[in-house]
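Presented as structure tokens, the chain that follows is alone, the form predicted on its own.
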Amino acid sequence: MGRKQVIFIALLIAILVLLPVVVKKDNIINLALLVLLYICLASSWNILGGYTGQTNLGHAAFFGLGALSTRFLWMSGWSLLPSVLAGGLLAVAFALLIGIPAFRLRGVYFAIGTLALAQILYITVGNVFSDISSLRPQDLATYQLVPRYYFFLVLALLITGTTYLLVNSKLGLGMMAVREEEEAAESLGVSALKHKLLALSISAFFAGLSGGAFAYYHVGYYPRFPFSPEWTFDSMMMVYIGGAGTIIGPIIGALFFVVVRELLALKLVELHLIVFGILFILVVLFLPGGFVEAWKKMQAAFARRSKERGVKVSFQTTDD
């Protein structure tokens, strides 16, 4: 990166970590760190999916096994850091249960197969874990909104950084070469197989890592809520929009996601659902590689008729 990237992102970080101490409006707090949660999880999924090129459907079963987890273990007395890593190992070790004979799918059968058993998670869970979790009275009584807050700016950081370095190594190289072309990265001498692997498991230990943080940041829900596929079509969606296979894509994704979303469901209560999914198809059919490619295509525009303008200049002056 650049010293001038640099510099940004130490502000922005410098007035994330800051802006509890600026705003005092819960709503205002509640809003950016719901934002930071939705950065964790499009930035796990675009690992799998971005990076690597599969489409993975089921990302909602490791953000709800973190969830699951990371609440039992809190609620036995456990402390929350070794209960949000132990959510998300386990979200691993299922990454790894499915992922060989998942990986035996490919293209649109491999996203159907990781939604179906997304699915029976979804559904086993709601069986046997019918009744609301509530948070202790003792919790209740001491429940503050700017800890959690912090542990998903940590969160978020956390899971970027990490990003950054891994498709910048000779892991994320390979991670890539299989996106593009999977029979041509094994004549190569990279292994399909272990990268993917090895992509799913980073996603979904960030992802569980992620359900481990919404079980600390929320009061009471249903334990099936976090594993319905909503969170996996919203991550997804936050991709597409930000611009998949990018760093910075699913930061604008998530902002832009919760933003709009929250001041349609002010404006438009009832239609906001639809509203926000047509906008949504536009997206995707006029901005294909979501808003990071837009920009890019705009930065060449100007700069090829920056160009021109100069080329017309220097013509100008010779004649004259």
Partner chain sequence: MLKLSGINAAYKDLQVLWDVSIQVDEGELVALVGSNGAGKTTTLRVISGLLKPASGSISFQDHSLGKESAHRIVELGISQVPEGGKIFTGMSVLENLELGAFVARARKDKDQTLKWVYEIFPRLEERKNQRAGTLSGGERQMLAIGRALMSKPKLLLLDEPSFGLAPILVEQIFEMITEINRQGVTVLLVEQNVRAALELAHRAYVIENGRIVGQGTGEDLLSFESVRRAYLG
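Can you give me the structure for the form predicted together with its partner chain, which would complement the form predicted on its own we have just seen?
Keep in mind that what follows is only the chain, not its partners or any molecules around it.
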């Protein structure tokens, strides 16, 4: 990382930390919290989908499992952090359940398997826990948004930081090799199965923690709600719109998604789905690297142009 980048990141974190202190409006803090929640989900999806090249269509299952078990443990008297951690581990257990058989096969089996797992859990949880899950009266009486905001902020920093360390490690190098050319990776001694399972476990663990944070945050919801497929597809869309396989991509994607959705929701209500659907198709077709690639291309074009202009200028001065 360059020095400019370090300063920029430090500044960004400082702004995020100070936000609830400076801005006291709950609706703004809530919006920022949602952005952070989606950064968590999108960045965790990106570890497996963006860096390892394995399409997970059931991210909501891991998110939902984290929420379900955290809510259960926390409300039955566990303290918050162990409950959230347990939610993350439960998500990993289910991830391995589907990943171990599916990754032995090439092709779409993993995508289908995760989609099936998520749908089965969505329906089952809906049937078994059909009552709305509300916080206890004593929690409601003392409910504050700010600690929830910080919880998500810490989690988002943890996931982004881990991703950064991961992609600069030997493990991350192996993951990217598996994404690019699985057979070539194998022939270099990179075990594709091992790397996919590790990436999946990390990704599911973070999705589970995010679910736990959601259970801590949300006052009342149907237990099946965090299992609903839109969590998966929204995260995926953010990753692709922002830039898959980059650290900043999911962050930009999440910010863009939440802000645009809020703006559209004011005027068009559910129409934002159509807008994002079209945008997603356009990005996949014309901009496979998302906003991050668009930015890089623009920079490169700009650099070329100013270089050409620089040459021209120097000609003029020699003419003089």
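Just so we're on the same page, rigid core means the largest C-alpha set that superposes within 1.5 Å between forms. Residue numbers count along the first chain shown, from 1. Please read these numbers as outputs of a predicted model, since none were measured by experiment.
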query	finding
Core-aligned C-alpha movement of residue 284 between the two forms, 2 Å or more	yes
